[in-house]
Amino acid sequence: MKKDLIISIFGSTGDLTARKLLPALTKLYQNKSIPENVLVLALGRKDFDTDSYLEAMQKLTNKPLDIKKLKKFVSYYKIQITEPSEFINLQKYIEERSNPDTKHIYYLAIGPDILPGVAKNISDAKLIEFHNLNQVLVFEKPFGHDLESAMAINKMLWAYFDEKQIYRIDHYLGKEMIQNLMTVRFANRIFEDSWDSKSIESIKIYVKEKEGILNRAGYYDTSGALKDMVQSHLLQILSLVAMDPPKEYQSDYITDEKVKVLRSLSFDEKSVLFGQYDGYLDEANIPKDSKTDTFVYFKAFVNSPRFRGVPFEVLTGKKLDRKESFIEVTYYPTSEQQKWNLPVSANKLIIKITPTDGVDLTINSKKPGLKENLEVVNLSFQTPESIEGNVPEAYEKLLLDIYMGSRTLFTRWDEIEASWHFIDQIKKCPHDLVIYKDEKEIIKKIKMLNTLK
């Protein structure tokens, strides 16, 4: 039978596949938001069938997958990626199975290092060819550890692929209150009219993690928070937050505003702060004299007429006292409020991206009774509880997308090599590295230096 969409998955025996991808893909089939006559090719070195491939996938995730479901449209192919001719037999089993209009989508769920040779192979063998918008190649970060490796990577695809055949995935910008920052932004007057310098004294990005590396110490161990994180995870964030209007709410214009920023970055030589939390060289597999860092902090600056001279604290780091992600706009008082007696607290915007998404603003308020007294009032805005549970994970907004040809949620070349200039200067900065045995004494170390300042 004909299939209307054929997913092939490379890495199909990986973690991601198995906590990601099959749970993303079953919730997209259940709900009809892709073809019912979908294919999912797992594609793999390893001695199975679907079944005991299935078998395999749900001992690598707590959560149980539904193996039922999942054998209705995925099926198990052996291929050693390494071998030209495997991938002209691929060729042929996939061609038998489709129509002149089947989406094609080539999922590289691999490390980096294997990266170019799966391209070369996948062109070789025409699964893609050059401009057909129908077979598109996806996969995730690192997008390269530099500037000059970023541009090597995207050398070597552009000799084989579009740029509109390219799909990389950055899985934050599939979150909902990522999805969600536009609309807070554009679509509420109170807040499109006071996005700007005049009205906004400082923002805060900050990616917090509770956990250590866990089992990843031979990537991150060669990464570390500042590429880690900030290169792909915070930058996006800052450019949604900092960006001008797009023209139009489509893709390539959004694109464009966030480009804009991205290339107007700098930052503060002083405020830049790099950490290593107390007990990393005792992970396994982490070299004993090892200089990676796992927590970074500094100022940058937007350098465009909306935002010049308002500081943007960025902070990410693992092993702090909880796992939460957040924006914080902090607004300078109004020009009334110099007038009044009484202490008088800042209004702040915060945007809160994990573990819950909501929205929170602070605002002056007299407090009840018959003194002149203020209080600070919260309104808040959480996604409820009788509805958590049915927001759609980060990676089955990005998989629809893929096979709508949506690309607003997936990074653009430019964008990765600004934001790898930028990362590279940072890079370059002298700093030490303050080793931390809790959160306490990392902020501590934050506020000596703008307090030096």
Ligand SMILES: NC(=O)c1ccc[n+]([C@@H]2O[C@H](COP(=O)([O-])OP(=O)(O)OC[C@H]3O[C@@H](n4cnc5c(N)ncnc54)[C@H](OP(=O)(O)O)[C@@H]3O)[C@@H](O)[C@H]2O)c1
Contents of the next structure:
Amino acid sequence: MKKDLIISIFGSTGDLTARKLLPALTKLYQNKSIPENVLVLALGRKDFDTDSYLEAMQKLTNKPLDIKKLKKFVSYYKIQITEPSEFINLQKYIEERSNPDTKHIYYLAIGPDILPGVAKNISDAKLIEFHNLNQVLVFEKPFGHDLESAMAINKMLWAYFDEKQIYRIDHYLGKEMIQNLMTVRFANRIFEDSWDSKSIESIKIYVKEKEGILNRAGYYDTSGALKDMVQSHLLQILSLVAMDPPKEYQSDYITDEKVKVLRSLSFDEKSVLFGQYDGYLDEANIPKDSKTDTFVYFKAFVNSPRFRGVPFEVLTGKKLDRKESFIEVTYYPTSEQQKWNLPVSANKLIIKITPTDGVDLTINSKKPGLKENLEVVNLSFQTPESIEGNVPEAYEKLLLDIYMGSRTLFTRWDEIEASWHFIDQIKKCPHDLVIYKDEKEIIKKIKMLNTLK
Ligand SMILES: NC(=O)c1ccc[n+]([C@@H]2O[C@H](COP(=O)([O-])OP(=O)(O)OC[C@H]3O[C@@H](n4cnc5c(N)ncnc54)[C@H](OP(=O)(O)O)[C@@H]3O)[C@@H](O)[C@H]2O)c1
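Having seen the form predicted on its own, could you give me the form predicted in complex with the named molecule?
Complete assembly follows, chain above in first position.
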């Protein structure tokens, strides 16, 4: 039977497919966001049939998979994806199930070591033909490990595919509050009018993790916090926070503004702090002399008329107090406040990304009573629990956007290029590696650094 949508997953026996892609595809199928006759081809070198494949996938994740539903649209297809000759049969198999309008998504859930070869095999087998926007390629970070390697990967991709056929996933962009950022900023007069260096004193972008490296030793030790988290997720958030309004709310116009921010970035060399959690060297498969950072903090500056001089404090790390991501915007006190001789605080806008979505705004208010005492009160919005359970997971939104051809939540090459250029400069900056036992200890170091200056 001919299919309207065929999603071929390379690396379908891995962690990403088990924990993220299969649950997201189940939801999209269930709520009819993708065609009922979709085929998800799980490609792998292991000796499975569809039933044993799905059983094996269930063992990789502690969340229950809806196996009954998955069997309706998933088929396991045995293939060695690094072997060009094996693509001849795959191409025939896919062609037999396609009509001229079938949308084809080739999802590379594989590591960077085999990615170039597999991409070439896909192109050589004419599974993706240049300029055919019904045939697209999706790939995951890491987009290289520095500017040079990212350029090499990109050069390879551009040799086979049109930029418009390439979807680079940064799953943070699929998170609800990140999608909401532009609305909060540009659709609210009180924020839009004060979103600049005249009103804003500083901005924090914090992504804190409670866990250590879990079982990602091999990959993580070659990367570290700066490359794994800042190059992608945190700089993406920063560019959305600092960008000017786009000409129109369409993906290329939005990306154009984000790129301007990324290209204008500088940082305060004295503010840079790299850390490694105590116990990292005892983790399985980590070299005993590893200097990999599991924590990084620095102050960045966006050299645009809107934000010149405003510090953006960027922080991410593992083994911190709790899993929490947020953006905190601190406003200057008003000029009137200074006349009052009372302990008034600056307003803060806090955009909460994980674990819950929401927005807090602190304001100064008179304490009820006869005296002229003030207090800080919090205006708080939190996604209601009844809705929260139904908020789509990032991968659900991202897969749907790929199917619909909407590119706003995917990173364009010039964004990757500008962010690696910036990250390479920070990496080159001379730095010590602080060993930290907990969040309190590393935050104390940051405070010391800031007072030393
Ligand atoms: N897991 C996540 O949450 C996550 C999040 C963001 C980005 N990513 C990125 O997504 C990609 C996949 O991640 P993952 O966690 O799913 O990795 P993984 O669990 O290590 O799975 C890798 C997949 O690639 C296949 N593979 C590896 N070497 C192969 C070879 N030589 N020939 C054929 N197949 C081979 C594996 O097949 P076998 O089972 O046969 O070995 C497996 O299906 C990586 O680039 C990762 O950085 C993952």
